[in-house]
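Encoded as structure tokens, the following chain is the form predicted on its own, with no partner shown.
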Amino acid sequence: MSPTLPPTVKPLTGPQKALRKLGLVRPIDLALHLPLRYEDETRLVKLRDLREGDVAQVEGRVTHAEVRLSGHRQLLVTLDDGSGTCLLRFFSFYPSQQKSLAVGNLIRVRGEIRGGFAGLTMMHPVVKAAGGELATALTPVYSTVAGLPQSYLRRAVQAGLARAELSDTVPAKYLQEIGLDPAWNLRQSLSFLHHPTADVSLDTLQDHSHPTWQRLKAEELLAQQVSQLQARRARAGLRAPVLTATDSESLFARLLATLPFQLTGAQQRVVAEINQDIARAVPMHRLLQGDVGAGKTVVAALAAAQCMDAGWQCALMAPTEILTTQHFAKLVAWLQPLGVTVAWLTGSHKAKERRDMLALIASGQAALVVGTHALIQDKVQFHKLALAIIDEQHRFGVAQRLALREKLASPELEPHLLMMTATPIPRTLAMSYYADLDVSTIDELPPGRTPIVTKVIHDARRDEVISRISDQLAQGRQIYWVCPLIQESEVLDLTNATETHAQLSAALPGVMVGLLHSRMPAAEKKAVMNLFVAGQMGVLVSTTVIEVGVDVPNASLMVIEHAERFGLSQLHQLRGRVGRGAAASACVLLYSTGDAPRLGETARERLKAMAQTNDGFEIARRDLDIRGPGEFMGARQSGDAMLRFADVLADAPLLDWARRTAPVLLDQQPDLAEQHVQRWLGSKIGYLNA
């Protein structure tokens, strides 16, 4: 008996691979791949009625055609529709096209009208034979990738639309609450948006205000809210280690008693919220947000102490080696005198040092482990991990956060998760992207911090800034000078860190000027930072590797070169490296307009916001206004947009409706709610659990 052969699997064609690249796998994926814009092929327009910039369809006779060889080889065709003439210009063409464009032929062309010496012109218009039937609906134009032509994509979308299961999953009574006509069901809405009738207002399609767009945005927001509510409820059914510290001799109590400062009221409140969470058998899933310098590290240390009191391990993961170094130094200073072994793990450790650290972690001797993403590598085995703390959580992808959570040895238990960020989350985003999290906020800075004065100065006044540096150095202060690049770029004419280091070294004789950038070996970076922290180095020229974690109270001036190139959140993070002591501190934003007469609108708004406020929450709000939710969120750091159609700012009323409706739908019609989430989110549901 011959063996049964597996069925032959046909290899994917180029366009099929391209569809997968776009994430268009299921019929519903194709149905929800909505047009970027539309072309109007439903009518013919006379040339006399057209103006430069119009996109139109014209029918007429070819009166002249020639291939011109001077300069670029091109095909020039004159079209006459009886009301005027238009020059058609082709730089790429085939013999068959020449034949279809021969003098005397009646043709139909579509393209953008341009002006010029030759009168009306179309560059590479779409050409068809005249006389065919006009389209009955607007022609969709979709976002695509190389190897996926519009014609193939249109057919694929149409097929997906026909095959997709599009029964309504949102009861009509809920939609009527926000003024949506249930007659526009999901299938009709999608069909209309893929092929809108010619009489529809293009403006309502482009600005997404048409009722069909409102329907889709409402459904998408509802799917997001339901999925996050499901994630929150699912965690409530999981079990986590119970971490308590009630003894007056506990590590938590001893750490609190030996800290060289008093906690602020906000820190005390947040510590209580976290302690209450991890003392329960339900996994904590909390976001700790606080402005730069608000004191999040000590809150994390106290949470770790409560974890260790209960006999479990804690891991703290941070995005850069410099930040882990800072955390490690602080935590060792606080905890080592109390008998705690703190391990430190980064990708740059030598083999023996790494083996020793791995052994400490695996045995449980290291009760607290601080590290970069090296913590989530396969060889890292924890003895009893119960609390995972992720600092600057927006720097890590979902997969990295999930990998750390999976390090808990017991399959029956989940670790508690505390995520920290110095980029405050605006309320609107907290209601949408972070609706599944509990949020703690440190909204108070420690006493003794002086406000930072921020000045926006044109690069032409660079010498004045260097003079200011000399004054600060004479007072025994230290200075950061931040550059955006470490090598010359052919695209961006930016002064690099190496050149700036040389310039400042020459301008400040007798002053130690250091250089720090991401390409330096770890040992060299550490040596440079140690000199600066010890006060031996007067000026540190650096790229943005010092953005977070560096704490030098004596540094009182920050100069950010080409500040117009940085994002608002990044500028605020950088500025937070000064103002950490009692001395008056300043941040100078040096900007350049290059060849342009003035700064662009976005850059100007960013620098204006920095000059006007030191409040991280206000900075975050303005950053959201400038960049929009998708960019601000980094799509919850997954690489995929969690919301494709809705905008949590512009569609705030729909978001409020979705938040109200989600628990009702989930409680009263759970099967419908699950079907709704699967339709809209599919594989992205897991992102909400990280």
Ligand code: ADP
Given for the second form:
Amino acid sequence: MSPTLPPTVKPLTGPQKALRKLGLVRPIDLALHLPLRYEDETRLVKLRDLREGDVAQVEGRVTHAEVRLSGHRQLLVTLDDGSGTCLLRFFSFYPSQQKSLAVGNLIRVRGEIRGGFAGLTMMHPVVKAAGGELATALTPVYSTVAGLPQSYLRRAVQAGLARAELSDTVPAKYLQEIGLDPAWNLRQSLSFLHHPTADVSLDTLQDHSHPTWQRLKAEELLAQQVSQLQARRARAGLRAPVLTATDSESLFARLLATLPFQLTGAQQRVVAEINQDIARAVPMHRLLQGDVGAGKTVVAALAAAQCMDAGWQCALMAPTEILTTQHFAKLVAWLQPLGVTVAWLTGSHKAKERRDMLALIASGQAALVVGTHALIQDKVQFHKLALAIIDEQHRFGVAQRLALREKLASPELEPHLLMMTATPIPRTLAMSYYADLDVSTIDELPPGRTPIVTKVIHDARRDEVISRISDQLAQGRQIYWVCPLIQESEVLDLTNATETHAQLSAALPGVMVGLLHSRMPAAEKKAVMNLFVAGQMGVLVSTTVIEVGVDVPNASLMVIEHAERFGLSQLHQLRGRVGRGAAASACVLLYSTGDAPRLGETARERLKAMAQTNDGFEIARRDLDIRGPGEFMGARQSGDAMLRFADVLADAPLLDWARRTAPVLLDQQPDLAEQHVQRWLGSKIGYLNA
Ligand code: ADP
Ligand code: MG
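Having seen the form predicted on its own, could you give me the form predicted in complex with the named molecule?
Next comes the full complex, and the chain you just saw is listed first.
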């Protein structure tokens, strides 16, 4: 008997793989891959009407051609169209091209006009014979990746557009509410955007204000809202353990009574919001946002206490090992005296330790489990998990959050989910965007904190900064010095950090200067961190591994080297490592411009924002201004764009409409609503609701 062969599958070609990489799989995906910009091949322009920077198509006669050998070998061609002349320059060329550019030939060229003392110039224009037909529509230019030529992509998109099922899924009456003409249906809108007629204003296409763009953005937002609403409704049908803490003997009450501080008003409010949620038999799905240092950990601990009071297990997942170490230490200090066993699970535990932890978790003896994403691995079996808390949730990939959800789902009871983040988005935005999340916000810092003073200083004044370090050390303070990591093709460049470490060690005799970076073995990291936490180490030079969570109140100065290379929210997170005690704290942003005379615009804006405000919400708002909100939503950062076309800030009216329309569409035409979501989000649905 012949063995059964798997069906023959043709291997994907390079461009096909590239399409896949871009997520362009279904015809509809291709149809929705809209142009970045357009080229105008519909007209011929006279040279006298052209100015520097114009991209244009011109026809004329070659009046001069020569290969210049001095300096760079190049082919220089003069084109005359009767209204003026233009110099064409080619640095590489084949003999065949040279032939088509011979004196006397009539040619059509397309390219960007540059000025220069030779008059109008085009570098490497596209050359054709004159007299061919002109395009009837603008030529689309799509975003692409290496290995996927524009011409291949154009054909693929064209084929996708022809094959995609594009019947309208948004009823006309809803579109009319936002002033959209339903006569322009989806198919027409898409055809137009891929091949606009030449008479359209390019500006309205470029800034996405054209009605066809409005329609697509509205549709996208609607899909996103409907999908979240579906998820919310599906969850409403699920059951979760009811977690209540009632009497004064409860763990919750005892923890509250033994904490070394009083909760702030904001903490009390969010604790109450969470308590109410988890006391219901419906799974909680809540985002807790609060600036760095706002005190989210204790809120998590109180939620965990309430969960354990009801006899259930709680898991707290954090993105880095150091962070889980700190959480573990803190939770043990708070809860162990009250009789709670806390387990701790990371990727680097020894086999024996790990087995013990797994046993504690599986038996339910450990009512609280802290860990990295090691928590979502197969080996981990919870006994009775009722509450999952994800700290710094934006640091986890969407896929990891999804894995956690899947891991925790049980046939009978679903756990409650609390996600915490220190990169807040403005509250109103959060409320309308996250249709599937309830949002709690800690908008107040614990009392007694002195605001951090931030200074932006050129690297040329490094010596002054180092002498400032000496002053701080003399006062018994500790210092963080952060260096960026340059990561190129998986090789970490630690030169910067190691050089700085050597420099500071030499400049500060008698002071322990430590070095911490992400490539160090976990045990070594732990040892360095312990010395710093214990106050023995004066200066900690580190790559951004200290970014999240660590808490050393005696550290009062942070220097960030090459601050211009960091993103705004990253800088804010880093800065949040100081100013955690009562002492006045400072942050120095050292910048260097490299070979350039000055910093680029965005880098300048970022550093300025840092110097002007300490408020995480304000930082988030500025970040939105500087970067655009798309990048802010988390998904785009990890490569799974949630919104491709719409912009939650700029398109607030459309978002508002989508939010109102989603429940109506879902109730009145559920099939249509489902079709709409499938079309827009397809295989991404699971991701979106993770
Ligand atoms: P984050 O919100 O950034 O996770 P943490 O939970 O790490 O902040 O809290 C920062 C510091 O503030 C910790 O040392 C914590 O114990 C302390 N803290 C939290 N709440 C209060 C409070 N209400 N009063 C005083 N200190 C507090
Ligand atoms: Mg924290």
